[in-house]
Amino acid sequence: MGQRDHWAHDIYDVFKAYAIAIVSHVPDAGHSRLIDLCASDAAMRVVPLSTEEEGVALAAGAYLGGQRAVLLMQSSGAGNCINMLSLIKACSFPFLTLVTMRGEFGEFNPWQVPMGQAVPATLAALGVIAQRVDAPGDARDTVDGAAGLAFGSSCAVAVLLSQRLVGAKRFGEG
């Protein structure tokens, strides 16, 4: 296991410790190793989504059913969730999302830059507490703290996984 993979294993371990039962995602190369780890675990249900805001509703339903969920998305997907994120504050349920960032370090696609740069302020405006991971060694503690905050205080928390952490995509990559 290389250093680039290690953070995904650390996050998976945190998911296990918090008994995450549902992991929803829109397919994303940045989350691929974490998705694979969760999919291989019989105690976790991995749910592919057609759009990110479905994951907010799924997290609400999981909470109402006595389970914990997490939404994995890319920074461009945060823009798709703006209206649904208001549901969290209105209904006071715990929400944890991990966001792979684009539009940062080494970005090749100019379409990714505006939303990537707007994510932290957009989440803050909607009452979502954002915490950032830039180094592989910080992933476990940051996700653990975010999960504790979200599930312990019934609030919305996003962990922003920097482009430096997940690796900048190159032209022609997925």
Given for the second form:
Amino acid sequence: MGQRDHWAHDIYDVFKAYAIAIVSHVPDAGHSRLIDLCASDAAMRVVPLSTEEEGVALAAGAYLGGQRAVLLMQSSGAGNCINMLSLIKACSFPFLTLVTMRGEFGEFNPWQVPMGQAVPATLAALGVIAQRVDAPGDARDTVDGAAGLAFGSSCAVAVLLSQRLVGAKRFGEG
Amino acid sequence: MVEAPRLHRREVVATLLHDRGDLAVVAGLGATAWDVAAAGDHPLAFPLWGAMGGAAMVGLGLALAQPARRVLVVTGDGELLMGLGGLATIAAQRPRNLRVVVLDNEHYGETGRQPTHTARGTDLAAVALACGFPHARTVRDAGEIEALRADVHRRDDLFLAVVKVALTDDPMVLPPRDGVYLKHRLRSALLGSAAMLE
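Same protein, different state: after the form predicted on its own, show the form predicted together with the partner chain.
Every component of the complex follows; first up is the chain already shown.
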């Protein structure tokens, strides 16, 4: 796969189309290319977080000030967000997060499985609409639709980037 | 032995918000939100009714999106302790227009006055400095509040101030609690009515 053909570029293009100004993250190897693309864009501010719920509150504050933010995290972070998602729901803030999944396809680390498997139920509990990407060719349309739903209809939307898409991590890769 | 704090939280907040101009204010849940409401409900105020630990990060998002406007986060020691990592996240961004004032009564006042970690040695100003805040201090005397007010309204850099306040029972003054209303009210005040048409 060529550099430009990677699905991360498709997602970055969608971020540009929706004028995403703030990209917060707790890093994940699966997001690293997208984070690099955003960091090299002078129109985007990349905000590293110490824990994922910070990115939920940050997105709310950014929207209050007229900017759109996206939170990048891995599946283990979804549970960390749960009470902070009250803020999104109580105020009907638009909210978009991209979640790289662990604990599913080919997972080698059993400690990733409990939270990874609980992500859809965790998000659903706070009213976050989850949409899944399994094939690289679907990333652009799915993220585009998710951003439209989030920012057009003031919804909370998560795109789950499946472990099959991101690539199952193997032992020794971190 | 450290002297018992004497400052009164309502008076501190009233002084800080007197003649507030175009300052945007995010208030942490509980007593600080009531303090901010007691100083006068205002379209540029965003009082939280939940999301404990999130006030400073809401302030960061607002400050980054509105770099020309000063943004004040007022919160309590318990609320800040729940989101301490956010201080490191904020310091890493160093938004010059953000300021955080912690009203530290060393207790969870809303839940039965259980002591917080600040009653047992945690120094939140030192934490902020260690996280990389360029300026942080602890205020204990009434004579320092005017200088703090000047910093809130005029200082052109990120800072955190811990104000040691007495543990008091103040009359509840409740801000609006409909989050959708609070969101639209602040956005309209900041961005104009066009924000409603987005």
